[in-house]
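Take a look at this single chain, the form predicted on its own, given in structure tokens.
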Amino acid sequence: MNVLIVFAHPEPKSLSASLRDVAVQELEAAGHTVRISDLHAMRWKSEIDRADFPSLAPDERLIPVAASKHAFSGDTLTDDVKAEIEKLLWADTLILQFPLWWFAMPAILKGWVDRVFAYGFAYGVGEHSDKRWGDRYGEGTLVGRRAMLVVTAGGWEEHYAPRGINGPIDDLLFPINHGILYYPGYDVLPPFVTYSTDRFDDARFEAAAESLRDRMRTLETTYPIPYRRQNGGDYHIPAMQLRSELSEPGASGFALHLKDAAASS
């Protein structure tokens, strides 16, 4: 299996860095193919501007989802964000790693995906009719690949638990692991996060490099979070709305475009 990890942290000696090193030494102690892609090491440029579009036109406005839907359709993407995407083509799996700081991604790793997911690639394909909303939301061009995020997190477990103050963690992941990776088509594994990340030991570390080889370990056989496909009858198209009957009356949240897990697996 070929696995792409994007890694978003400034500090080579970080608690995040020494835990992507030991993913990497699972997954090539198992005959797995690992490439990095350590984005303050790249120096990764974050923001999208007309660098970014070398064939606009000097005085043409720059909407940039019109000059990225141009600028792939006519191979014209700048070398670093092509390296990429062919590195996300070969990817049979896909681990975005980064520390939670105020609660997202860093913006290194946000540049990325604004950068690299580009129209006709990672969105803005297939049909779009009164049956069918484009391939999205598990469908599209990264369909058939595993993506998960491994993250570490200076709150306690508590503070992210469903009563917690921070709000679930799982909630605060769902725009990444829905709306960025289930998006353009990947299956999302459960995410793998680290808590108390300032508090942390030999012993503390040893755990968390223990539970995390067991993730590298199950890879390719872990569950998929069980998210609706768009396409698949649970929506009204094209208002995108769940049919009423899926979900108790008044019921709302993330959690409504969950499958029941017991009845998906």
Given for the second form:
Protein chains: 2
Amino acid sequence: MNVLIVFAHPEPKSLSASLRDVAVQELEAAGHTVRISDLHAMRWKSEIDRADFPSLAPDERLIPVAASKHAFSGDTLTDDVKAEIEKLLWADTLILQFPLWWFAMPAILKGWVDRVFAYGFAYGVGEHSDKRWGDRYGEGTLVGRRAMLVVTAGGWEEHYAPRGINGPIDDLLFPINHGILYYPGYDVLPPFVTYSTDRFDDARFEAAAESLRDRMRTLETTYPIPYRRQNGGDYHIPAMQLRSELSEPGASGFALHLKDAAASS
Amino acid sequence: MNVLIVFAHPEPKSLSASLRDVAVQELEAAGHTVRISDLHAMRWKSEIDRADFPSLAPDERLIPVAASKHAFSGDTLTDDVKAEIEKLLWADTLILQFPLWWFAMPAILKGWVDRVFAYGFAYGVGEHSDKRWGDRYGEGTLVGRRAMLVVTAGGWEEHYAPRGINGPIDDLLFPINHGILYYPGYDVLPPFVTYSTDRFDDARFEAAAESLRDRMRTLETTYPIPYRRQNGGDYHIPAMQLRSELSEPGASGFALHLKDAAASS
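Starting from the form predicted on its own shown above, please give the structure in the form predicted together with a further copy of the same chain.
Now the full complex is given, and it begins with the chain already shown.
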């Protein structure tokens, strides 16, 4: 299996980097091939701007969606972006590894998504009509592949619990798992999250490492988060509202988009 | 009133920029003073790395939280970050304006948060003990000030509805409104969101502009989102779990952290 790890921490001696090395070692020991996009080491450019679209005329208004579509279809994306797209097409499994900063990914990783997930590649794929609203949420370019987050959080696990003040970790990660990974077709595995990383000692590191090794050993067999496919019949098209019979009346929130939530209601 | 607009779109002729100008004109006509941090025009640096901490020794491991704490307390943050902190302390109201890319803010704005919201300024404020877990979520450096998001989304409004496939817009923005703005003390106003911006004509622009003008006229009187204060008695300390009597049994999700949710349950 080919595994791409996109890694976003500025310090090579960080806890994050040590966990990444644990994952790589375990994957390679199992015979998998691993490539790493170490965004800080690559000096990844985070911002979408005119420099991303060399074919845009100097006096032409930059409309990012239109420019992305034009550049992807005309093969004029910049070389750094093309290289990442090539890695994504090579990888059977994608791992995004990052510290949780302000309840989201660091800017450099968001910039990787903003720039690499081009129109025609990760969105804007498939027919858009009143019968079908694109190949997304369970369909699309990356269907049949797996993706997973590996996240380090400084705060306490309790604060990310279902009733914790930060909000439940699964809800905080939904915009990434569902909105960024499931959207272009990935099967998304439950995230690996380790907490209170500001207070790690050797024993806690080893426990986290062993848990991560186990997740790497089971990458191919772990059951994905059971999100609902957009075009699988659960949503009205093109309004994309969940059919009313699939949840309790008045129910709302991200959990509606899990098949299990319906089964248990 | 002093208003700071942090603006994150790469194109000066964009719909976002036109809406920004509408807001500025309305605020200035009402006698307010407006400053703008136009992140692309400023060539804002998005990534946290060693260059942010000139006082860090070359062979010292970069631990972002510790480095941020040290730099803020020792007044060794970089000049670009210091200038933004000064603007935040000047502003009675903060507006973050951005296009919603992949269900989150663009990388350049996330990088503004990551770098400007320093330890000791926006987090790590106040006593941390088993009796009190810091001044955050309704307390902190920026208490008594207001903040608001102005967001342009390419997708359909229906897709962001309570049962829409993207997830409800209020839940998608919760990590920003609650986790980034309420956390250091802001009163957070309901966001201004305009949809289907890929298909705007003059009539739709004028309708959006008039709605935004109204929001600017009522900045000082709009009722904030009624998030629960961390230290107001609603949470167990230090586990920060919402007290069980404050919601229905088994309730979960971001809406738990709204006072109204409790009142209506």
